[in-house]
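The chain below stands alone and is given in structure tokens; this is the form predicted alone.
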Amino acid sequence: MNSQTRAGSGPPVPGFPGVVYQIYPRSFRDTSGDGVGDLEGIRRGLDHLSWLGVDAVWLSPIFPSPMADFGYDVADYCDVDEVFGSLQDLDRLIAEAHERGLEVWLDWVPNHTSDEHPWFVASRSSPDDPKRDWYLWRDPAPDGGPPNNWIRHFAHEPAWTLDEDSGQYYLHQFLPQQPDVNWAEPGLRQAMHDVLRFWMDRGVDGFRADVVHLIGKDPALPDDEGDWVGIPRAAFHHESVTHEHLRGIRAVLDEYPGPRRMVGEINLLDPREVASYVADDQLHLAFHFGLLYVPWEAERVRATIAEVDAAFAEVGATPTWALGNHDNPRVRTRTGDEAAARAAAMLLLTLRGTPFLYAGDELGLRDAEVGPGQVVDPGGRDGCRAPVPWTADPGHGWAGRPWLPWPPEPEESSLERQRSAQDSILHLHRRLLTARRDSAALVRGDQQLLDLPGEVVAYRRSDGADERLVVVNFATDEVPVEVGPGWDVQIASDGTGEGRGFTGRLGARQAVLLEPSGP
């Protein structure tokens, strides 16, 4: 058994070493009987939570909002939703997820806001107006067309829309409801820097930052060249003026106890950019989504496990790992069954680094049949936003009929017959859990690459005496592993083995947690 990369020794920067648990609201429960999850359903559900074993909870924005995109579009940073209840409905939420030991994180958008939000009514009203420079705002092309030529996210289209009123365009890199903000501004940093104070006054331990790589700018707004035209820019923006903005918004974040911790949304391709929006005075974490995108294929998966691990240990870091999220199709519809969804739980929460778990992977949901007639997402995403069923009744514990279309077999993923069954997917997210809570090697430890043939991904977990040795098979077939004696297996995805001598064979699709043999 050789070694093939070592990365991570010595303590990491101070991060997150627990896992944190995504809630997309709209589709988590609905109480209130309009098919739209809300507040109350999350502070119902966060005895599940608990008893999962996760150490906080993300919810995507809950601000008030036209809804053009889901939230995304934020009209006033500082109230709730009405359709997700009260901001006295999330101080009991913060409060009671606190005694439970949960942190509450929030979805903060800071590149755009609505076209309803007041600050662009102010800045839309005139040219004169104070507001004005809060948005990006440029005279048309010489021939009358937009400013450059950049492309805006959800269509191929120019990212400028023109106001008739004034005669020119403003930028939006996402819909034309949503302008792009100009934190080039110092009012407008300001005022972001208050709406983060406003939510930890309320308690809210934390924030999910939403492409945060795009809020700084070539104040010039160049057009794009050579193989970046024509793609949207979240895909490869990338401005220095951005880790200045982030070192003021850190310098907010370390005004408060805690620590106040803030993971960047930085959708870049190169793990080294993404991994240098990490530091002391920058974000405590950023996501990198290289294994949300590859194939569920181990000589791809090794490889972006190997760079994106070595891109953050050479800035002191450990990564943030997600396998799901409310922008992507789910982790059992990518890999293609429950044993390879089961796999992938292993991968997620025995990395070295920071997991992020998607609300329902933990059930092994797959994405919703969306039909014409159900399409409500700009983005296509419908299908992985689909409602969490709780329970095995035709209702499945939503007060409403959901606003979007059931996961397939909702009867059967529900959480009380996932929860009835020891062997289900959720027990064994909830064991790989308590066993990450409970080894240092797994929440902290140095990772090594192992360099085993065939379809076979395994790495090598430690913090002095503790060891753990994770091995997963991609393979549809059984397979011969070699990794020495001394292990026992821990846990088994699919529960074979387990408490006993590790055998050297790995079932199709099979992935195990080994220990150090016992005396």
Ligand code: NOJ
Second form
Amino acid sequence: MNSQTRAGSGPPVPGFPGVVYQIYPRSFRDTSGDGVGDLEGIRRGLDHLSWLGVDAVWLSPIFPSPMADFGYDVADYCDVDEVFGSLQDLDRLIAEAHERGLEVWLDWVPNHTSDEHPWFVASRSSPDDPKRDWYLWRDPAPDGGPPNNWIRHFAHEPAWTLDEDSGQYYLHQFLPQQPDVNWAEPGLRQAMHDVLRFWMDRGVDGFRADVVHLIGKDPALPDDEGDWVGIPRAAFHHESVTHEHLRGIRAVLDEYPGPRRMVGEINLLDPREVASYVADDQLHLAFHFGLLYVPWEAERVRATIAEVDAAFAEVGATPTWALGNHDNPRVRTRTGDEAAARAAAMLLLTLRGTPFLYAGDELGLRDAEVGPGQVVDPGGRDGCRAPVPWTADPGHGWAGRPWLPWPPEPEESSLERQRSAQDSILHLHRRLLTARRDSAALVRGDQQLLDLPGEVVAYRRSDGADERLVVVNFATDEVPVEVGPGWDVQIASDGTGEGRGFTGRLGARQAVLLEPSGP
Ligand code: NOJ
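Complement to the form predicted alone: the form predicted in complex with the named molecule:
So here's everything in the complex, that chain up top.
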């Protein structure tokens, strides 16, 4: 049975039953002394990940790149940038991760390459080059301006750059250094498929596919209509042909034994649109970023969970949940304080579906304050990419001075300090991961949202006789919660009352995981 197939009338089965840990390699741990994290730093971190209890590691891009978008501008899909190490380092990392039962997922960037990729260099060299149509070249509009009104990400500027030599414009939905490729070209598709094969041959277990909803284009590239709707303005450009491309991609994954999984970054607002990309013959998982963008208020969070869960259930799948990543403020910064970040962790790791945990969120890291002279990212996302402090001493376990400033209070939030404090947010994450692994209800159970009054989000997870209740108080004062008798506190976000009967009261911004009381 395929992982997405519905088992009888039972609940949908997750596309990945474990927890995925996202590493932004530049910021994880530097061992070479250049201030940029590297593969060896990740290898040395594997024991931490095993101890924590995650199941897979997704690495943001580690391929050779001019780093205009810090690796999301790929110049060679089948190698490792020397700033991170070598192919051999990656082989070793994969082998040692597998020894610990951890999967390794890479970040595949199928919508655009770097302008320094040999494919684009060839394409740009002449309108007659065989690779010309691997990218999207168009004549200027009659007034000499860009061919349509599309706006690129990161700036309110045209998504087109004029190439003086040929007099044509090329499309780039991100930086000018990130030309969009043309998936309508069979040669390009073949080459992109071969990239996946290259990595699966080396033992890679899965991929995160960057903005994969953008790969299908209407060849007419018509003007956008209407107003921009916030970040997923690219919503205008996703086309049904993308589904066909995803079927081709899935067929490549299915050539390999064992489940080789793909999670797509589908940056669209409507969860039903996002879920339409998840199916037996398309993606295993798709990000809907509802919980990442929604104001952190009980009502909005509850509505988002309901809407996203229902949209995925309709296609027989389960959602993926992320409260942080390398593009958005950290959950601790966004929710305001550590109590709220702890409660958020309870949600993330107990909701139906696949949680993605952004490295450093298990430490409750906050965004770094990045002064005007320290900004390096064209998208203004430096704060959440601050380096992870491993040790409490001033070097924090990094061989060199990091490429970005430390997050606030790096000693207190360091892994070393938190490992030795049983009541730290780090230990909370570990205990939640253990509780999740040990409960069929949490891994794959049904989910029912409860209608409780006040600023409370609550749901019941159940799989046969195995049951759990999760109750999260968003309010800044104590609230009474009526869940009926017979529940013990298995885990409390602040550690209070664990192992005892639930008192029916939740503290300010407190969350609890409840289990049926013993006989
Ligand atoms: C989404 C990635 O998460 C982001 O970091 C990147 O800048 C864009 N895609 C372009 O690749």
